[in-house]
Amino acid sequence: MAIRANPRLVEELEHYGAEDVAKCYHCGNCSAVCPFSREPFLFPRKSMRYLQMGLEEKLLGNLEPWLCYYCGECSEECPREAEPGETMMSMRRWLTSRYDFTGISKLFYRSWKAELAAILLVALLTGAGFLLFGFRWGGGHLGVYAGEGAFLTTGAVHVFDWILGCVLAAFLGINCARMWWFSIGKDRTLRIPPLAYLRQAFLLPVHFFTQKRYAECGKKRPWAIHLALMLSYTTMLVLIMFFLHAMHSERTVWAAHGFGYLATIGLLGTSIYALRGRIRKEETHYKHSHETDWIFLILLVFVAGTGILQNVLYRVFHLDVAANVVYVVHMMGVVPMLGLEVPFSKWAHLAYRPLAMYFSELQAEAIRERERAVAAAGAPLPA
């Protein structure tokens, strides 16, 4: 079957942050220095080749950009300064936009103004909705933060959280299914038995909760920052979805609040660290920043900061009116972050990375089995 090339693929990837792709002349230094570059995944060199040749379909089914954690060594060793690490990052953004069936990711990654406008619109609608509920339908009072007569009842907010969570899960689930189809499902040369999916399923929680592959890059600090950010966000999400009553209780529930404070500090600290790194540009993986990186980090700082402020206003200073106002402002950041960033932008990486580790192991196993079968039959390997 003929392979179609897209001559404008490099130009398209430039909208997602790719730089200096044409400088690459495939010396192989990047793949040689990468600790994860091994058969059948020889990156970044092979991915760079797909891009330069305009092999869009091969790039779409390629998991290698997700197997890269951008330690920066490939860019440091590149004699042509072709920035292979940053190109792999741009490929992840491009792949995210292709997995997304709605086209929202593509819009966001190609136009930071569109993403910012969407965030502001959702924030304003969220604020108006919560205020309308509190003043008109909730039956509470702005001067009451928790308990009987609360301006925003925990039960109503909890229902809203679950509805939003189900919508997000649906969008992200469909996009993850598309990721499977592009990388594994439509490849007729791969034969993956159902039992293999079950046998390798442990990779999903292992890589999600430990980010162990990043730790193997040899740079412990970036891994620790990344892990702290991911665990802090996951902890906060679990608290909001399952322990909101304890978080908003009139009495102090230290088990819930302890985890909440730790998660908030983790989000705030890691976000500020990443912002500082992108401003100073001292580390290789911080030298280049896409607009969506800035929006993502600023939104995280906003959400974490307002989360701490509304809790302090209520718990420490007993200023219920101020706490309610700040809580509405806080939700104006939370809803866009969950509703837009999780399924369509940066946060989607939390799902795609462990899935890529899972799918890549299934791919590698199937490829090895196929090669054994072909060798036994004495036939040439498929292209």
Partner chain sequence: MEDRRIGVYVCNCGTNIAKVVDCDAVSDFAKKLPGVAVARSYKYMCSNPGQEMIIQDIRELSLDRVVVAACSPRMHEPTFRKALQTAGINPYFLEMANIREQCSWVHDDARAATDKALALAHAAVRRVVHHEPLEKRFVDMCPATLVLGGGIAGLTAALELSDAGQPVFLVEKDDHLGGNLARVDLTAPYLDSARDMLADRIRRVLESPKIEVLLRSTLQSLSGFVGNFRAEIRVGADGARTVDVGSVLVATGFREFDARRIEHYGYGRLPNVVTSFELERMLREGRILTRGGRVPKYFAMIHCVGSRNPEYHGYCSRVCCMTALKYGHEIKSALPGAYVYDLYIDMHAFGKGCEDFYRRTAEMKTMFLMYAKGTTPEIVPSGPDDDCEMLIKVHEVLSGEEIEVPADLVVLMVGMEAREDAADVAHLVSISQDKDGWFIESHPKLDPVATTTEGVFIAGTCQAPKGIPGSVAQAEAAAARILGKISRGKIEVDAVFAEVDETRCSGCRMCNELCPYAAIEYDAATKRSRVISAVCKACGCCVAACPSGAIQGRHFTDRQIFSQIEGVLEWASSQG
Contents of the next structure:
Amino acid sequence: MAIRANPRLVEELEHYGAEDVAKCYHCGNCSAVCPFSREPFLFPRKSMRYLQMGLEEKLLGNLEPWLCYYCGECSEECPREAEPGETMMSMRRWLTSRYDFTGISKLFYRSWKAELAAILLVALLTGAGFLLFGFRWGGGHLGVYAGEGAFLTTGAVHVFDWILGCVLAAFLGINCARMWWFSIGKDRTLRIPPLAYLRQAFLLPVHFFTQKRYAECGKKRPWAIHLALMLSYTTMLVLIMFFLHAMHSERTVWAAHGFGYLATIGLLGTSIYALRGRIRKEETHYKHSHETDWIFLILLVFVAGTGILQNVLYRVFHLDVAANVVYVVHMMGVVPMLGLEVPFSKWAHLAYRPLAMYFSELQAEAIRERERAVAAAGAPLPA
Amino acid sequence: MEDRRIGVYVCNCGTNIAKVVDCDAVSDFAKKLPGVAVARSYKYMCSNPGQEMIIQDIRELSLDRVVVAACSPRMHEPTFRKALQTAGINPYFLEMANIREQCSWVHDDARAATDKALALAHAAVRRVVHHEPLEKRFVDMCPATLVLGGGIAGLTAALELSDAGQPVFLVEKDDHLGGNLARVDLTAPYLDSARDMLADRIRRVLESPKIEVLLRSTLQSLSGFVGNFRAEIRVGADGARTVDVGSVLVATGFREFDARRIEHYGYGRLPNVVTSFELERMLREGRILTRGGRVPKYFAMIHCVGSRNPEYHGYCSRVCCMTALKYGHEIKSALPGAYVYDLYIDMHAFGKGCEDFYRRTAEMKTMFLMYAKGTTPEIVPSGPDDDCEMLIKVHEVLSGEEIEVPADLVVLMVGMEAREDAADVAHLVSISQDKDGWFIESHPKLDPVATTTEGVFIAGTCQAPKGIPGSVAQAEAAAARILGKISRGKIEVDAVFAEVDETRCSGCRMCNELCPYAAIEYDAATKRSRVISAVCKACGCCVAACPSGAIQGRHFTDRQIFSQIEGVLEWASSQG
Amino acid sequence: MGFEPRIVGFLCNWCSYTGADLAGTARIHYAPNVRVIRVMCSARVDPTFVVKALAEGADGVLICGCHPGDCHYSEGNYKAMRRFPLLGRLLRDYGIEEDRVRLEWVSASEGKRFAEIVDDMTERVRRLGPSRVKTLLEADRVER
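Moving on from the form predicted on its own, kindly provide the form predicted in complex with the partner chain as a structure.
Whole complex next, starting from this chain.
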């Protein structure tokens, strides 16, 4: 059965940042130099081809964009400046929008104004909600930051965090399930035994915490930066979700705060490094920036900055009122960042990438198995 | 003949000959042959010291015949003839034995190869004894030129010649000038207008007092030889002209491949499958519509229609790839919302500015779909839900997928082929065609516009598929060659031709009919035939046919060839 | 040592001789049994050349010209083609095997073909064995 080519898809992907894919003439240099590319996933050339031809179904089931960490070697070697690295990035954005069942992601990627408006709206609602809570329902005082009579009580914020977390997990979970279905779920020719899912499940935490494939790139710095950012972020998430009481306590709990300061340094350092890189455009993977990249980084700096600021205001200068105001402002950043960015935009890759490593290993195994079976039967490969 | 003083020179050609053939054995053998005064073996006979050696020997040892056993005479016969001339003896006193191309390079058994070299050298010595002194002749050069074909090549050559003040007769079959280029809109890769290019040249040709343009005209016959041709031309329905010219330039162009021959593309049957030339017409008229009058949205260019396919033509037509890219630009400029695909085998973008043009076309988001050589894309009807006229199915090589693309207008990039009358033209002007029907040049690299018939040149697409720059360059090159001949005023004719011994001629006239050049005339008064030496091309057909043995071909006399036969065999039998 | 046939080749200057040269340029090896004599056109090959070669002891004669339609002299090869069956008939009448004399078309680009023809012809003549024409003629001469 022939697959219908769609000449419009290239235009569609322009919204996601694929500006130069049409220049590619398939010399294959990109796949040859890619340190991450290996059988049976020889990217990025073939993904570039699917995109040029508009083979939407093929692209949707394609995990290869997630196997790419954008070290940029392909773009540097490309004789036609077709920017395969950036094209893979744009395909990740497009895939994110297609995994998302709500259509919100698509809206954000196609219109930065919509994304910004949504962020502002959620921020204002959050701010209004917390102020309302603080002044009306919480029974605390603006002059108290922590402990008895605090403006925002730890318990309430903790409950709010968990509700938010569960909603996010639900959205992200559904999107991850869709990713599974598109890539390996619906392909009838692939037989993946349930046991294999278990056997390979260790890949998820391994890739999540080490990003070891990124380290295969000749350039180690991008991997180190990315890992530091991710670990800082995760540390902070764990601290907030499980140790909020310690974080928000009157006295400094070094067991928690120590990690908090480290994570903050990590977050601020890496995100400022990334911002500076995107402004300078010296490194290949920072040369092209989609609007969502800027929003993401600015939000991150904002959240990390307000997070540490309230801590400093309270713990160093003992300015409870100012600390509380910054706390509310901090939440106005946290909620849209987690609520909008994690399931619908760039943050989502923290789930999709390790999942792709996991799925692709299952897929590769199944493909090898299929080839063995075909070779044994002596029959031609199924079309 | 024992009084001949022959010098035999055996070339080692570095090791090219010496590594298989025992060159010293050949020269030692030659020394003992009757009439041989000296025989030497040397590293490079064609080098200056090598030639000097021969010249010195001729002078000092009073040699009167020379044999060089070396490479093919097609390679260095002129070189050594010149050496003989320099030494002061007739250049035709030379004979070469081909012991490289036809011996050392094709045999690895040293003994057998040396044997063969001995035989060939022996034959050459036997033959050269009978060589006669021959003199080159000169004839007048008529300055007028006959140009066949009023396309871009013919127009260009006519202008070059007339600008140099020489008369030109420009013969065009159609009722207008411009040829195939007149059917083209813009040209790749710079997108300049073909019309502008042509209009200027045509105006200058029509205004030139030196050019006589004969429209609706065809060449009927061509007689004579270089510098002295006479052409019979049919003008219009019943006019006729006879013109005397010194040179002929054939620039008769190409015809497009008949797309009907590839049945499954449906050309002529499917309404919206058109040829590239039909699209050119739409572009020139500024109306691109489907047969149903709709503005097409999806355009598919199918490359290599009739080209690079052993079933039709194995060669590449060279211009279609860039022409197809040009359509992409023209279509997107006329219909910005249109989608353009190129279904190609390989993208041949070798010309100046072409790779860049290919890149720019890609940047316009033209979809390039590669199909495998030997396969063809398939055109199928679209379904009821499709917003297109047809679908094209193709096994796309770069993705390895079977895909289908929507199409409203399918453009078949028809290749070039030799014109239907190319064989007639070739016959009229005595030039040859290759297996594809293209006229054959004298040498594919070093003599690309001359032919094996002296005074007849070829330019443009009648020689092989090529673009405008190539056609123009060839036309200018041919004009330069013709002007060179004109400027010398006289032309040298080879001293080799046939002669009738009138005392032996019986007047049977058999040779008159056989001669392909009508170079033999019959004198009714003396009842003898006579060869017009300037017209004779020395093929020797009449020599072999003459029942009285009255005709002899100079430099290929029976005597010389018999000696050669004896030479190769006597040697062999003495070894056998 | 076995019988090595002696074959005389008449090659037209424009196609076949050039084709034979090309075999050399391309280093296509073939049997060393053919001794080439260059003529301008296959039409120049007088039947007496063939007879002379056989009489002088050749075991075979190979004539090569341009492919039909490709003759440098328009149609010389057609004349050679028409002349050839007459020659064949004559040789047959004298009891000379047909395979000993052969007419082939070799273009300037067919070096490989030339090599194949030479190899094939050498093989065929080798199978026929030595020509007896020369010995018979000499015996005849002695008798008289």
